[in-house]
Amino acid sequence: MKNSFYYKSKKFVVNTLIHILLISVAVTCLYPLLWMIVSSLKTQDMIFKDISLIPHQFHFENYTQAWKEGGFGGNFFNSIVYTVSVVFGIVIISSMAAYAFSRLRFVGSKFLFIMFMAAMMIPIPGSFVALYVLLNKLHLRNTPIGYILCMINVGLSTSIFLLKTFFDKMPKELEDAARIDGCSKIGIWWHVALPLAKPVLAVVIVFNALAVWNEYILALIIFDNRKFMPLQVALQSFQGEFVTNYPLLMAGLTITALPIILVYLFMQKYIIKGVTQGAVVG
């Protein structure tokens, strides 16, 4: 018969192995980020000679130099405008569409929902040619509004899927109570469905904000004018044909990564709540 010492030892060994695995994953994720920040504080000569994580001398001037030489001011503003506009558009459109697919009964609803879900199977680069032709015909290529509309289109399918999954589980009694109080369908969506969906909306906001903030290829295809380019494209200025200025590139990457990290930290509790409630399915 196995005694309590056996079970305690087994539990200790299992917990130790799980913690070792989690720490290894955390180190694997955090080390590149830490190396990027440390490298941004070194000189070009020392970045590969001095592999320590604490530089002998800190060069904070790399950040001001990267901001000026990279022309980050305009591109930084562009990225903020694109990210806020796209995320706002996706939240409004996807929440209304998901609520309609979940609660309203109309002809062709299942077919339309399947079509939206089928769009998730198409790799994003596979739609670039079609988007390029469509924007040309609509005279929206090389315009910010054309880029914003494309990015909204890219993020809609996944967002609708996540929100519809949540609305399907929402008790119908809440809607009945709101209807008795005089709420219209739009009123129920705004006053009942959206406040309850905060954790899922946080997941939608962070996922899409991350996708828009880090987008690079579509911007190169749509824009000819550099003044419309997002922040990611501006990082190219530190990469020459023969020489790459790594300290300035790492400083630029740190500046680029900082806003999205702050967004994640600010919405972390909602994201965890959304994931644990089953917002992310499949």
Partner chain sequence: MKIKNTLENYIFILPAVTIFAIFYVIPFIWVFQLGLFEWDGISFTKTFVGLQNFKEIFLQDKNWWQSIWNAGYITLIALTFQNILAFMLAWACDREIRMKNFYRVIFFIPPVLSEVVVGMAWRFIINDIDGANVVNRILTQMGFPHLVHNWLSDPNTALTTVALVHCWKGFGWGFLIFLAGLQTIPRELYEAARVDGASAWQSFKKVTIPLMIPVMVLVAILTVLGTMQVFVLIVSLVGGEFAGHTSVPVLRILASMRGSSRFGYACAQGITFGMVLIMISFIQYRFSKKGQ
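Having seen the form predicted alone, the form predicted together with its partner chain:
So it's only the chain below, everything else dropped.
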């Protein structure tokens, strides 16, 4: 008969092995990031001589140089403007549509909803070629508004899906009460449905913000002019200009990555919930 000591020590060994695995993966996750941040604070010489993770001196001037000479300030500003306006647009437009699909009756509602859902499932990797042609015709190529509209479209399907699932489960009583009080449909959507949907809206906002901030291919084909480019695309030309100056490049990467990491750390509860929800319903 195996005694309890056997089970305890077995459990201890198993748990230790599991922790070793988890910790080593966690280290591999963090190392490249730390390396990037540390390198951004070194000089070119130090990067090549010394691979330690603690720089002897902190060269913060890399950041001011990347910001000014690299013209990063402008691109950073663009990224913020695109992210904020796309997310705002998606929240308004998709919540209106989701509310209608869930609560209002109109001809073609099922068909339209299926269309939106199909867009989520069917990959069309070549459609950016046609999109380019279309934007050219509409004179929207190389304009921020063209990019913003395209990106709103990218986020619509999933956001409508998440919000409709929420509205379907929401009790009707509050809306009925508001209707009796003489509230219009738009009023109910704005004053009743949206405030109740705050938890899902948080998921929608965070996910779309991540997607817009990190988006690359549409920005690449839509913008010719560096002036309009978001950070992700500007980094490429930045890399070309400063091909030998690694600390500057790493400063640029850190400037691009840091906001998203901070947003993630503050909102990780919603992000994890979003992935989980998406997985469960998807």
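Values in this document were obtained by computation on a predicted structure and should not be read as measured data. Superpose the two forms; the largest set of C-alphas matching within 1.5 Å is the rigid core. Numbering follows the first chain given and starts at 1.
Asks: Which angle, in whole degrees, describes how far the smaller rigid part rotates between these two forms?
Replies: Here the smaller part turns by 14 degrees.
Asks: Give the C-alpha shift of P32 between these two forms, in Å, after superposing the two forms on their rigid core.
Replies: Residue shift at the C-alpha: 4.2 Å.
Asks: Cα of T64: shift between these two forms in Å, core-fitted?
Replies: So the C-alpha of this residue moves 2.9 Å.
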